[in-house]
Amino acid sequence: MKNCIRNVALLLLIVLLHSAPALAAPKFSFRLGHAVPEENAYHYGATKFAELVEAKTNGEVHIDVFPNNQLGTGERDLIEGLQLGTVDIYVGSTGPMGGFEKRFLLFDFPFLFRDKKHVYSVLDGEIGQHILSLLDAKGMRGLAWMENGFRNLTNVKRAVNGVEDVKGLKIRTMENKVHMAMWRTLGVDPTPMAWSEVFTALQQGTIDGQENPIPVIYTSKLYEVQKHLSLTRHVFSPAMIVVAKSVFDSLPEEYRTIFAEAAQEAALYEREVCDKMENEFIESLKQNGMEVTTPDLASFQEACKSVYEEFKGELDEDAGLLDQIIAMGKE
């Protein structure tokens, strides 16, 4: 009789399990690629895409998010990867965009930005709607803009108080020509280099500090080979959410809405991650023995005049956009 029992359920259950109905396979798969650490919070903005994309496509639309260069080498790698096809979606800085549409160099002019409510006044209007435009004739599609928070410097020979104190340091940057043209200018040797070799760099002393804001910082450990940290908020790190065209366009009309729409809202929940952060690493990295100074920015202002006389040009018929920025941030 047990026999008989158990041989009835196994048959119901086999019944069961063939009657169900399959887990439907996601119509679309994407691979979203980023440079940096999952306690950053470029991840964070990348993961929520992702899951409201999901939801949104009631799961015909899924996003495998690579982390930490997971799919190249850096984040000039990452875009490439874009154009290439290797990459479907990019989460990262405007920094290397410069290289692919040099009027992204917008946003890399030294001491432009007054603070966090200038600068999405500027990348939520006109101005900012316009420059992510750029990237379709470029072959990407620009969705939102995130952010990365203000670059600050850090090295581990002395602290930083004013401009004299960073001549002569060797300074990794990245490879963009307005960046580096601001450090020669203020005495310094900036050497571009992939992010992915930084912390090996610095560690066996090949370069002297970097500049970053406050959570790469912290996230990527440099507490472990830096002493100093000196807040100069010398340029507004803005971050994007952006789509390979072809990616894009293969969409049905209302994916793309609903890409368009997730990307805004990941973008403004990771903003709020960033503030978070920011604040509580300062504390955090002090806790770890970097000694925080707060420079007097007026020196470094002052020297830095010259990089908009030099580079102001390469905005062509955009150049007037410099003024408007700096006008918005004395309203």
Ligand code: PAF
The other form holds:
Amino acid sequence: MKNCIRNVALLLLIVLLHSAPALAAPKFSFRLGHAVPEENAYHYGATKFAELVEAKTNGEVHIDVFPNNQLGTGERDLIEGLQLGTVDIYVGSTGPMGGFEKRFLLFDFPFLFRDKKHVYSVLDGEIGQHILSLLDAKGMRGLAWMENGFRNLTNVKRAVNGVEDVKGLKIRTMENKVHMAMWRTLGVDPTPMAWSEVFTALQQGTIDGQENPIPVIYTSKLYEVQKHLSLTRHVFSPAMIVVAKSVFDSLPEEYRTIFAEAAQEAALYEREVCDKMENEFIESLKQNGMEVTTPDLASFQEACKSVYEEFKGELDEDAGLLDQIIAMGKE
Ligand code: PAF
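Rather than the form predicted on its own that you just supplied, could I have the structure of the form predicted in complex with pantoate (PAF)?
Below, the chain from earlier opens the complete complex, with every other chain and molecule after it.
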């Protein structure tokens, strides 16, 4: 009797295995690169995107995710890789994008965004879609807006409570001229540098500090080389999923739709993960020895006004969008 039951169970298993839908061998294989560790929200978003695409194409599209700058030295390098064909898909911030399409500088103006509700009313609306669409002319297809977060200052020298405390600090910035101008206006020596070099530069003392969202500061273990965290929230740093235009155009129409839908779903998931990390990791940074201050932001905002006058012209025919974004923040 026992044998009989075992044989029936075995038979059922064999039938089930044969009837399960098998994934097709991939017809397309792509390389996705990002600059941060696997613990960061970008990696959650990137792997979610890869999984969704693979599932929705029944395994015909396979995406390998390369974290930690494995495909480039930093985000500018990864974006160049999209144009050169060494990277197929980029997940990362808009920080260096102003060097490729200057109207991307729109989001780099200091203290432009009030909060995330304001951010996503802009990014998920007409302005965000318009800015993403500018990438087409640069050999890229912008698929969806993800999140890096509000940027905050860290340094090894002193607690920052007001604008006077940052004077004389040597701070790594992204390769972005609006960010650099902002810090220069505040009396800081801005030092643009690829992300892959920052930890060592902080460790060796060639720079005093850097600025990034909380999830980056924690997952990149900057508490090992930085003492002070100041919640300056000076710039909101959007992130994106971008695919090389040549790759996107090589896909059949139905897979292009799948890419767009999977990117949007993965981006919403990534935003949630990132937001949760932002809330939780301030405490974790304190537990790891960082001293956290909430500076008087009015003094920073007042000092940064000149940056708007200096760079508004760079946005050409899109300069009016700056006022629209400011107005949306008052709604
Ligand atoms: O500071 C940067 O370069 C970016 O914020 C980072 C850490 C690569 C994440 O996008």
